[in-house]
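One chain comes next, on its own, written as structure tokens: the form predicted on its own.
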Amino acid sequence: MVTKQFKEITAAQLYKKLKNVRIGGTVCHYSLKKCQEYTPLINAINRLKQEKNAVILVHSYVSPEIVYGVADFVGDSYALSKDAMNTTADTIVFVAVKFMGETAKILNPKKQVLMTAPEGGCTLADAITAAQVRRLRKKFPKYTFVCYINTTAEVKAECDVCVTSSNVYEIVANIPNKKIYFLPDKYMGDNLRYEMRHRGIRKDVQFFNGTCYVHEDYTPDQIFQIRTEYPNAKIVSHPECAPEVCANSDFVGSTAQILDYMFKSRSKEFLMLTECGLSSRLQVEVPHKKLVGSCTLCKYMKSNTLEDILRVLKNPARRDIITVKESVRRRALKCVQAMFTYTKKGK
């Protein structure tokens, strides 16, 4: 079995874990009463996943009762990609958005992959289609096409190398071709172009015009205001933010890298410019540190619920089951495997 011996969690135990979460609104505020509502669902899910030899992979942006109640693995897209590849479970339940479930299916064609989000979209993944990539390849025939993991299986199948926010700079630096076309995030593409120049690496980086709606609204003005009110606060941001936001941040990185930075930093105050899921993880795991300013909820990630996880484990509907056409999967697999190959080369 992939899960540890099942042991029921009590409402008091869950409340002790989540009581420090204070992001605002009902989604990220926990009372003992709310925990009493959650624990029967959590225990039912944990019991059922053990019976079915299922593993639950959860992105850090998902709501805390899921992260700390039922997840077997929690992390960013890169870490979860490796977890999906290494699991011995018969069924993978991906609690995130659809492109992540597709990546798990690409890596595990013989396993059942289930998605729980009723709104499993992503503004980046939805920004570009395979047909658009094919047209771009004709326009830029000498370029290596690098796609962010936030893309559909069909788009990955048209590209050469997949990357995540944690490894994009190292992978592009290691690609022999000087001509790079990055898609779909224009801000990450612009940040990539800047980083290559900063490292003294000559690359002709072209990029698409997609954006993440969570990150595109952050501005330098927010940073300047926080620095005035909280001069000791550290500003951390995700590379999906605009270049001028990243340039004025103390640290820029993936969700996992941001968490690691905040955990290890001597600073006690942070402005975190990414999705609110990281805020709740900080409040649970290092509650003596303080968040200032505000974060933003991703409606797609937060559409995942305990009720849907239980429903999908019990009796998945057709829309819950991730399928990828085999001809697409094989080509997309080469793109994803190239990510792991270049990551190893960089070490």
Ligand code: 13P
The other form holds:
Amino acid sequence: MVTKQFKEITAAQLYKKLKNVRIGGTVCHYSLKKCQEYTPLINAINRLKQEKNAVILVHSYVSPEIVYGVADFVGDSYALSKDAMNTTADTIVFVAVKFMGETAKILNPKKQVLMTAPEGGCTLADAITAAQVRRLRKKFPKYTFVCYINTTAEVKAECDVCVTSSNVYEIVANIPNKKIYFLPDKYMGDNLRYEMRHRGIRKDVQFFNGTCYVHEDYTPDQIFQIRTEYPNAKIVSHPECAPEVCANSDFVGSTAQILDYMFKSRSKEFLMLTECGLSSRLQVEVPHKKLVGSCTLCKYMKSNTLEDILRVLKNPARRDIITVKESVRRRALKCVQAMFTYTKKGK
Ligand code: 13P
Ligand code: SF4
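Could you switch over to the form predicted in complex with the ligand, since the one displayed so far is the form predicted on its own?
Next comes the full complex, and the chain you just saw is listed first.
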């Protein structure tokens, strides 16, 4: 999704867009009054972004006033890293979490990359360190080390191939080595093992023990309950969910693939086992489709605010500017580039 050239937005226009969003009580519920508070900030950001030749990349989990107010690109982590690779802007403002901004910096060493999340954490990226990967490589010397994009630059620098939730199965299927060590998500690792077996591809998949605190809490019981109450509802989940959740879902994919499935599906009802940002995108973009059950908020993604975007654009503090040591960046770049190479090969 790409927004057009800057044109001032009015509170009424913003409200018209966001009025159907009904998630997480006060966090994601929009009134005209709230939109009146947001529009001066949105217009100031969009004006400044043009003056500074900056581009704003936003993950779909971020709050709707940001997604629909100031984003130039909105997407999943794979699409956003491609957008970061292709941009001609001088400055990239990454509105998501730190590992995504770091990936943009790995790909664009000469550009300024700013992040707006105060801590930018992610329980997966924080689950493993480079020293732990080095120890694992000694323990599993014959294995190809595949890391999820939800890792730090230092961890990527120790691994062979980076993947995202949108390409993990295709990439691992195409890696010649049968021995794969996947990190850091234990559920995605287990889903990967299952998927390879299901496709008849012989792989010995070992994995680390990290989890996403948003996706690890979903259970098959939630699915069974919804199937009884809403027999026509389609259940969609993210591969960071437990294998027994994914196995009982109608569709499993990256955040962009989930949205695409729901946009195209003939079904009118969905249970979405992922972060609430996707629910709000559905409510804004396909309002006649209904969500049943509830979703969960990622406190890291939702910590991004319009105020912080304006602040970092105007005058970034040191902690807002993403830096990656050149020796680390060069090695991490090989790992990220391997993802693009394998993705092309798979096509
Ligand atoms: P996607 O690449 O599917 O957007 O996933 C990123 C993420 O952090 C999911 O929790
Ligand atoms: Fe990380 Fe989970 Fe938040 Fe995604 S939803 S950014 S994996 S903590």
